[in-house]
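There is one chain below, alone, in C-alpha cells, taken in the form predicted alone.
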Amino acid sequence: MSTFATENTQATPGSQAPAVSVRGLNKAYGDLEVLRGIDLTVHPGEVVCLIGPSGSGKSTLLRCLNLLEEPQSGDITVSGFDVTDPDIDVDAMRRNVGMVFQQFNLFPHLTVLENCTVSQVKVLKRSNAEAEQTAMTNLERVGLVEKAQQRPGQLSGGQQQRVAIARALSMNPDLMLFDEPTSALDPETVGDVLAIMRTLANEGMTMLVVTHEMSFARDVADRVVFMDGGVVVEEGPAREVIGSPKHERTRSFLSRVLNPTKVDTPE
C-alpha cells in the first residue's frame, strides 16, 4: 500500500461501474520499483489529471492500463475488463481505450486520413468508406479537415499531435489516456492541442491525463492525483490540490513549478 493516505474514491452504492479501478498495482524494472500499491478509480464522465516530478511513476501507470507494460501485482479493471487477467483478449479491451502519446506516434509512410483509418478497417473491420467518413469528422474536431491528404512529416508538432487525438477518438473510446501530450511541442503550439482536451471534457469523454499543464489541471479536471516515488501522495479536487494542498511534498512540488524562477535563499 502507498505510505501516503488517500481519499476513498470508491463508487459509491447504486452508481455506475468505474471506467478504471487500480487495487495495489505494482510495478518494477529489477531492484527498481516505479509502482508501489497504487489505488486509482476514475469514473465515467470524469477527468482525472496526474501530476508530479518526472520519474514518479505517472506515465508508467498510465502505460499499465492497457498492458503496454505489465504489473508485477495488483489489480486493473478498465471499462469492464479485467487487465490482469492472464486470458484478457487484450484487443478487445484496447478497442475501448485510446491512447495519445508525448511523440504522436503517427506513421510517417502514410497520409494524414490514412492514419486515422488503418485501424478502424484493421481492428473494428469497416469499411473504407465509414472509416474515412469518421477519421474526417474527427478531423474536423481538431481542425484539420484541409491536411488529410499531407503526410505527418509536413505538418508541425502541434498539428501531429491533434491528428494523434483524431485516430484516437476515430476508434470510438470509452476511456481516452493522454501521455504528457504537449511535452514535446513549442508553447505557441501547446494552446491548440489544450484546448482540444478540454472540448472533449466539456462533451463528457472519460479522461486520465499525465500532464505538466497545471493550469489544464486547475481548471479542466475533476480530480488532481499527485504521485511521488511511485505512491499517490495527495489526491482530491482539481483546484483543492493545486490550490491549497494539504501534504508538504505537494506544496513543494507546485511552489517550484508554478514559480519556476523562484530561488529559495537559506535563513
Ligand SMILES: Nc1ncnc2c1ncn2[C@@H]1O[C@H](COP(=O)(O)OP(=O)(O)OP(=O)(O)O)[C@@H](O)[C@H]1O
Given for the second form:
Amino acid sequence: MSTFATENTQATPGSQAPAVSVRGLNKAYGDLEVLRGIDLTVHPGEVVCLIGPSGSGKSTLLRCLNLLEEPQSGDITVSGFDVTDPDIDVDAMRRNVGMVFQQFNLFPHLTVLENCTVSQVKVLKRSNAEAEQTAMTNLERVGLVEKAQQRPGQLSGGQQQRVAIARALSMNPDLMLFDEPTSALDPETVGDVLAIMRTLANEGMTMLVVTHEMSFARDVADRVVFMDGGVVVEEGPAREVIGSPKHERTRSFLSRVLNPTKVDTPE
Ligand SMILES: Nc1ncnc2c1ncn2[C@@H]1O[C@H](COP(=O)(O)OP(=O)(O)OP(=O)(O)O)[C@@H](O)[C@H]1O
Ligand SMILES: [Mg+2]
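What about the form predicted together with the named molecule, after the form predicted alone?
Below is the entire complex, every chain and molecule, led by the chain shown above.
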C-alpha cells in the first residue's frame, strides 16, 4: 500500500470500492458529442493508461472526473464521491485527487517550496511547518530538494513537471490523474518524469494516465484503455492491448504512434 495513500484522512466511503467508476458518460460541446457512453473503472492501487488519437476525448474525460467539466449524463464516482450529485462538496472531492497537466501550471512568482505548500496551508489547513516538512519529503522523492528556494522559471521543463508532481503528492491524494505529463518536455527530461511515475506506481498509487509513451504504458500500466471518437474501443491488460490489439482502429493508432516517421506510400 502506498505511503501516500495511507496517510489520507479524508472520508473515503468503502475503501475497496473502485477509485474511479464511470458509467454511460456523455459530454457534448454544443452539437459536438465528445464523450459518447464512456464506461471506465479504476481500482485502488491500479495504474490505467488512457491512449487514443488527438481529439478522442481523453482530456475531457479526465476533466469530467474532477468536475472541471460538467457532463450531460452518466454516473461518476471518484474516491467514494458521487461526482454527478448536485450537492457534492467539490472541494472535498478535489482534495483527494491530484492532477498533473501537460503544462505544469506552477505559480511563477512563488518558489518551488511555496508552490508545494500553498494549497496544503489554504485547503488542508496545515501549519506552515507541517506543510514545509511534507513538501520537502515530496521534493526529495522527485530529487529536487536543492531547488526548493528557486522559482519555476529557473528550472528545466522536466524539473518543473517533477515539482508539479511533488505539489500534487503533498496533498496526499488517493488518486493521481496525469494528462500527457511528458508531452511538453525535451526528450532528455522525459525519462526522469516517467521514472518518478513508475516509482509511484510501484508504491501502490492509484493512477489514471493519459499518455503517448507506449513503453511506459506497456511496462507500468495494469490496464490500457484505447479511446477513439468519444468511445472506449478496446481495453485490457497493457501487454495485450499494445502487443496484440484486437481492433483495427487500435492497431492503426498504435502503428502510427510506434512508427511516427513512417509515411504511408500510395499503392
Ligand atoms: N471547451 C471546449 N469547447 C468546445 N470544444 C471542445 C472543448 N474542449 C474540447 N473540445 C473538443 O472536444 C474534442 C475532444 O477534446 P479533448 O481535448 O478531450 O481531446 P484529447 O483526446 O485530449 O486530444 P489531445 O490528444 O489532442 O489532447 C475535440 O474535438 C475538441 O476540439
Ligand atoms: Mg488532451
